[in-house]
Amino acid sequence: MQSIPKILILGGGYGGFKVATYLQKHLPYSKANITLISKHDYHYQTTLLHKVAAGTYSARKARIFFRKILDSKKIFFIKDTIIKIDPENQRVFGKNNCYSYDYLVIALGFSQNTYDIKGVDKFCYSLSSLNSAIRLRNNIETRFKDFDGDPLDLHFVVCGSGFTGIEFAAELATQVNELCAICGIDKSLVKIICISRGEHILPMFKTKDANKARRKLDKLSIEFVKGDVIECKKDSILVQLPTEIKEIKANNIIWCAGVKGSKVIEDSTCFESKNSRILVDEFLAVPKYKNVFVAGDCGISQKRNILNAPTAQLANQMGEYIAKNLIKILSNQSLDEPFVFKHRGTVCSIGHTDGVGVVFKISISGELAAFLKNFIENKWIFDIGGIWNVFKKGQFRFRSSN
């Protein structure tokens, strides 16, 4: 008898989890043996990490456990950390075992890109994972709770003016009044400074929308410094300005200045890659290995209109597309529809009840933007876990950890 093909999914982020849940719904269990491997036994929404770090969204709510969502009769889950991929022999090496496959989906997510700047790894907090967000949250709580008069303990420098940096800075700024009231601290002692390389924050937005966000952030007393970070220290950061090097003193430095693909890609030398992201064709397959597909932050294409900047929306669409292609392959159908990203819009939250965004090319802001941001988050939770999961894990207009 012909053996049942083995599908191996690496990573439980937006891309990998979407592949698994779509196959669970649409592929009969007898068609393939499907295994999802992740270093965590839970999925978390990276778009909510700034809320976890600021203490407005609990880490307990942020976790969506795979074994509660996946049907064990259709999807087998393994908790392991992937070390290396060997596509020549159709093997994947983890810390605990070696896994073989007939079809492979690489969706290992992103890692922090430090650009080899001195001190970033040693002295900066990041928002690259749920655990890193929890560490930052604990640090913030400690700084306020145990404040002993050192003003630098209440100075926060956010490196990066993209989505992650702006959303975190805004979320923290909206909590300053409450944190100071609880801990008996003068609000004027708190400083939040954002380092931006470009003239405008949120470079994915048009100038008018970015300026709108900037005005909202100014009202939250967030300071901006335009320049390039050249070194991070224990209690300060060096920024190259047009005419001088400026040292900004702070005991809390948060790195949100860029991401790259998984380190596993670097260690798997068989793949042609760029910035730790594998080059893929129009079907999101690796040209040299047609049985290997890539979803999310690990994939990149040199062709226009195939892959945009890595986002959760893109990873979600890539995951569903790959799942559909796998169903076609198992049904002996040819792949004839290239992947096309359908950009439905982008919303940046500025605190829990404010935001700026573009939806279907229409600019929005204020509570409407905040509502749509929550709707987007809840739709993802609904897609993978149903309506009851939304009630337990979802974002709502007046609901937060407070």
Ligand SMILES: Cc1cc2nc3c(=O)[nH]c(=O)nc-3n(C[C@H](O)[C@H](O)[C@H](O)COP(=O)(O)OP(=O)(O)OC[C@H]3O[C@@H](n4cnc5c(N)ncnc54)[C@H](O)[C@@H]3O)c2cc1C
Given for the second form:
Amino acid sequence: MQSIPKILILGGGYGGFKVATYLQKHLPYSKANITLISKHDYHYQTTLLHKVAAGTYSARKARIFFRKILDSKKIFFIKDTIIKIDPENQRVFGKNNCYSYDYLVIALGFSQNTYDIKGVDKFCYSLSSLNSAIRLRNNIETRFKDFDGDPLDLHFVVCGSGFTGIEFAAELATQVNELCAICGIDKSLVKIICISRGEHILPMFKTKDANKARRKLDKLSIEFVKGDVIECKKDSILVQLPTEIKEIKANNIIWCAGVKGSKVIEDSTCFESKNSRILVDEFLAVPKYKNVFVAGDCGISQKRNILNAPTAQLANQMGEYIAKNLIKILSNQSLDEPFVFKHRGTVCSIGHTDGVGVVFKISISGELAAFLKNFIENKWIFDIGGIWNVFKKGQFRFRSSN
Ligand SMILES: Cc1cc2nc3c(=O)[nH]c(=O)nc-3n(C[C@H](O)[C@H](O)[C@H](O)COP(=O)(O)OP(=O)(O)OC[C@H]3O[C@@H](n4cnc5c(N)ncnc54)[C@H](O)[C@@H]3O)c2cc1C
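I've shown you the form predicted alone. Could you give me the structure of the form predicted in complex with the named molecule?
Let us now look at the entire complex, which starts with that chain.
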């Protein structure tokens, strides 16, 4: 008798959770034993971590428990932390157990890239997971609530002017009035400084759109320093300017200056990788191991039709494509359509009611951008969990959770 093939999905983020929910909907349960393994028993929208960190989106609301979405008859969930993958022997090692598979989907997401800069690991906060965002939120709350006169406690340096850095700086800036009013603090004591490496912020946007965002951030009193961070300390950072090294004093340093693939990829030496991201072929499979697929930030392709900037949009499309291919494989069909990324646009939020973006090649900003940003987040929740979850977990113009 032929045994049922085992599909193992590693990581319950945009890529992995998409594979799981798509297979749940479209693959009859007699066709495969499907297991999702993830570090936590919930999914969270990484794209909203800046809101969790700034205290405008509650951690309770951010957690979407797998048990509430997954049908345990179709998808088995295991909470474990993956340590290493051994594709030669079709095994995966977790902290608690070793797992075998016939087909593997690796969707372990990103990790923070410190570029080996001194002090980043030790002194900086990051937005690399829900727990790291909660740590930052707790720190911000304590700085304001227990403020005892040291102005450096209210100085925030955000290293990086890409999506993560800008969205976080803006979200925090829009909260400052409320935080100061609640805690009886003079607003002029708060400083938010963003360190930008490039000529303009938000490098994924054209100069015109990036400048529009910059003007909005100027209005929120966010200061910019152009230079390379060369060291982070407990209460300051050193920035290399064209002719000098500048020390910026602050007791809160947030590292948003880049990501790379998961550390698991670094430790699983069998894979050909770049920046801890596994090189995949046009079917998002690992060339050497055709039963291993990669979705999201820990995959990278050399094909021109795949945009490699790590985004939720890309991870989501990769997840759906891999799920469809797994269904084809299990029905003995051949894979003939290579993956093509459909770029529908990008929106950067600037606080809850403002933003800048490009949607279907049209530049947008203001309330419309904020509305579309919320729409994109809610569409994801709708796709994985239906309309009821949108009401419970979604983003709306007027908030109730902060
Ligand atoms: C603040 C912020 C804002 C962003 N804004 C946008 C945006 O507006 N638009 C956009 O398109 N993209 C945005 N991004 C990028 C986007 O969030 C990522 O590209 C996307 O999350 C990648 O999806 P993924 O499935 O690869 O990884 P993730 O969604 O990060 O999922 C990885 C999963 O793997 C689990 N995991 C990790 N390591 C292990 C392990 N060792 N063992 C078991 N499980 C593990 C994690 O818990 C998680 O569930 C933003 C990112 C950040 C940080």
